[in-house]
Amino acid sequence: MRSLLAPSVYNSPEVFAREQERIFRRLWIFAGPRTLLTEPDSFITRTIGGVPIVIQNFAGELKAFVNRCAHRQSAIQIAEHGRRRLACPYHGWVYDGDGKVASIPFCDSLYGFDDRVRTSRHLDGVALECVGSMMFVNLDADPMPLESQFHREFLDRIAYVSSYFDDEVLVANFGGGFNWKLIFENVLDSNHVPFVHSGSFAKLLPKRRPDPVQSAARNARTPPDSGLTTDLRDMSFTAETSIEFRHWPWHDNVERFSNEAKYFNYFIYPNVNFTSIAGVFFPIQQFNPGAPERTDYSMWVLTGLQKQPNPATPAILWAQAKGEKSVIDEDIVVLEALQRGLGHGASPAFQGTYETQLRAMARNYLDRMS
């Protein structure tokens, strides 16, 4: 059965612009782990739907704003994350936790602003919701309730799992030359693992593990387009599979939400793969649309809560991040070649029963876009 998505949706500038407007500026989008913002004046910056965002800790309360000064539109926080007050580095305008101007250096002598003008200047607020230790923002002027995008059971699950995040976080950014939808389709496709990752990730899977996806496919018929779910909440879901898990002594210092030797996936629509390896590690991958044919990865790596400080944690996180990146690099090689093939004359993908979830994603995507 042919995919509902034409090749042009993976390389068209017009489609890309519409995605930014109708998906990334209307849905709740993951912004980062809350454990990056534990200290007063700590902040993170992101670009979502083409809009620069800053999330800042104001004496324990988290607030999100468009990261543009009300004076000359300069970025107020320039670093990706850090700790400093919400003050524009260009001309020193300072903002409070409500996004209002708290002070303007030389306001009377240089600007001539009276109190009415000064107090009318403010930052544009952005809706922010924390689900456990996971932060989500929504750029829409009238954001939909979280429960309209995610099932309550799913929200409760990721809240519980993320409550085990430690506050030491490794952050990494890199890119790939392909459309963001290709990588999200890729993480939903378990069938690529033994081929693309035969020498890496596939080695963690028990050699004789039955494949529930393919077993189901043998006993099921491919549903027609009319039988695909149209519920946005169904686009985010959980999955788990057994893995070969090697125990290391430092694991005993980590509080785990699960002691099972499993690989846990939490697919967060539209662009996050949140995973856990046996409750010890928490890699989070986000696939940010950079251009029609470019994806900007953001990756966070955390351990479970540490019972006592461990000076080796930075090295542990670095080693895990290197392992994650090596697997991602294998995907990048294949997906960049796939992207190059989506030019003139390419046909929509030909899909089978096990790809029903991808077809449901495509149907929902088209609903968002229209």
Contents of the next structure:
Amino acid sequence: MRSLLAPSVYNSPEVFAREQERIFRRLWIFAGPRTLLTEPDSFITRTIGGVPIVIQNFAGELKAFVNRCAHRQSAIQIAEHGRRRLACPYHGWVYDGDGKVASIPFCDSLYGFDDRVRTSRHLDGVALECVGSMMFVNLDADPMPLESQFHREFLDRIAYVSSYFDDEVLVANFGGGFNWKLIFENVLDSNHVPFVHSGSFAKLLPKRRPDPVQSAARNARTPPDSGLTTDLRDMSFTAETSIEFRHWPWHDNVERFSNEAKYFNYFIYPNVNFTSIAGVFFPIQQFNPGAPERTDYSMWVLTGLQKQPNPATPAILWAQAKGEKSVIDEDIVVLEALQRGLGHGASPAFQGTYETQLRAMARNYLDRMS
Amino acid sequence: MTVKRLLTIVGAGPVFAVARAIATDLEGEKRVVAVELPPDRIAETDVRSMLNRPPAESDVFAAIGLHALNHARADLCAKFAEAGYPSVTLVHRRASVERSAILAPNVLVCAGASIGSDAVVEAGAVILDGARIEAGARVGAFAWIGANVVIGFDASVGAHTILRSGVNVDAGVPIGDHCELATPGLRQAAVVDRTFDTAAFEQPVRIYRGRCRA
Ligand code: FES
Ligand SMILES: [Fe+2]
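Output the structure of the form predicted in complex with its partner chain; the preceding block shows the form predicted on its own.
Time for the whole complex; same chain goes first.
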């Protein structure tokens, strides 16, 4: 059966611009682990839907704003993570937790602003919700309720799982030369694992592994497209696979939401693959649309809560991140080649039963884009 | 008559071979005992029964490579210390160490390396062949300084940090702890703790802490 998505959906600048507006500036988008923002004045910066965002801790309360100064539009926080008050580095305007201008150096002598003018200036607020230790932002002026995007049980599950996050977090950013949808489709496609990752990730899986994603669809015929779910909430879901998992003494120092030797996937529509390896590690990958044919990956790697500080945690996280990246590099090679093939003359993908979830996603995507 | 103490080299891989060769050259074959121990077995090992002689009869040297950002070597050193075995420092005959330099226990200085005056090399650091630690520089505990790396005058390298061959540190520049730097070139700006700059990622990777540690 032909894919619902034409090849141009993966490389057209018009489609890209529309996605930024209809998907990334309208849906709830993952922004990062909350445990990074434990201390007062700590912050993170992100770019979501093409908009620079800052999330900052004000005396314990987290607030999100567009990271653009009300004076001359400078970024107010520049680092991707840090600890400093919300003060613009350009001319020193300082903002409070409501995004209002709290003070302006030389306000009278240089600007001639009275208090009324000064306090009328403010940052654009961004809706922020924490689901356990996962932060989500929404750039829409009238954000939909989280429950319209995710099933309640799914929210409860990721809230529970992420409540185990440690606060020591590895952050990596890197790119891939392909459309963001290709990688999200790829992580939903367990059938690529034995081929693309035969020497790496596939080795951790049992020989005759249960299909983690399409188990429900396994015995079914391809449902007609009229039978595909159109519920946005069905686009985010959980999957589990048994893995081989070696125990190390440091695992005893980690509080785990599960002691099972399993690989847990939480697919968060539109662009996050939140995983856990046996409750010990939490690798999180996000696929940010950088350009029609470029995905900007963000990757976080953390462990479950460490009972005692473990000085070797940087070594543990770094080793895990390198392992994750070497698997991702295998995907990148294939997806970049796939992207190159989507040029002139390409036709839509031809899909079978196990790709029903991809078809449902495509259906939903088209609804959202029209 | 006093029995000469033995020197037991414990470890695996290239560092084990090098440490053993240096020790044999310096002390003679009769005094040196080599015990192979791969890094992933350190946690479960009881060093007293492995060494099979009391601390009064042997010095030790932990000859483990850069496994787990050098924490494996640190773990073995900690086990030796806990069991009461004194750790030695091994300096190759063809390395040069200024008199005023300070070398802590379980430091390995390989052939052709040089340690300048008033430089400090903290416990468990490995200085590979031809590396140059200039005057006043400091190499943190369990750091790993690759072959021919130059650490400039008064510069510093944090604990557990790995500097691969081709990375040099300019005078006065501090490199944080738990870093791995592999992209060749002269480092002229400070590098913060837990920065990883290798070919595995196109941009440096960082580890942040949400909570301040004491
Ligand atoms: S642009 Fe921010 S203070 Fe001027
Ligand atoms: Fe993959």
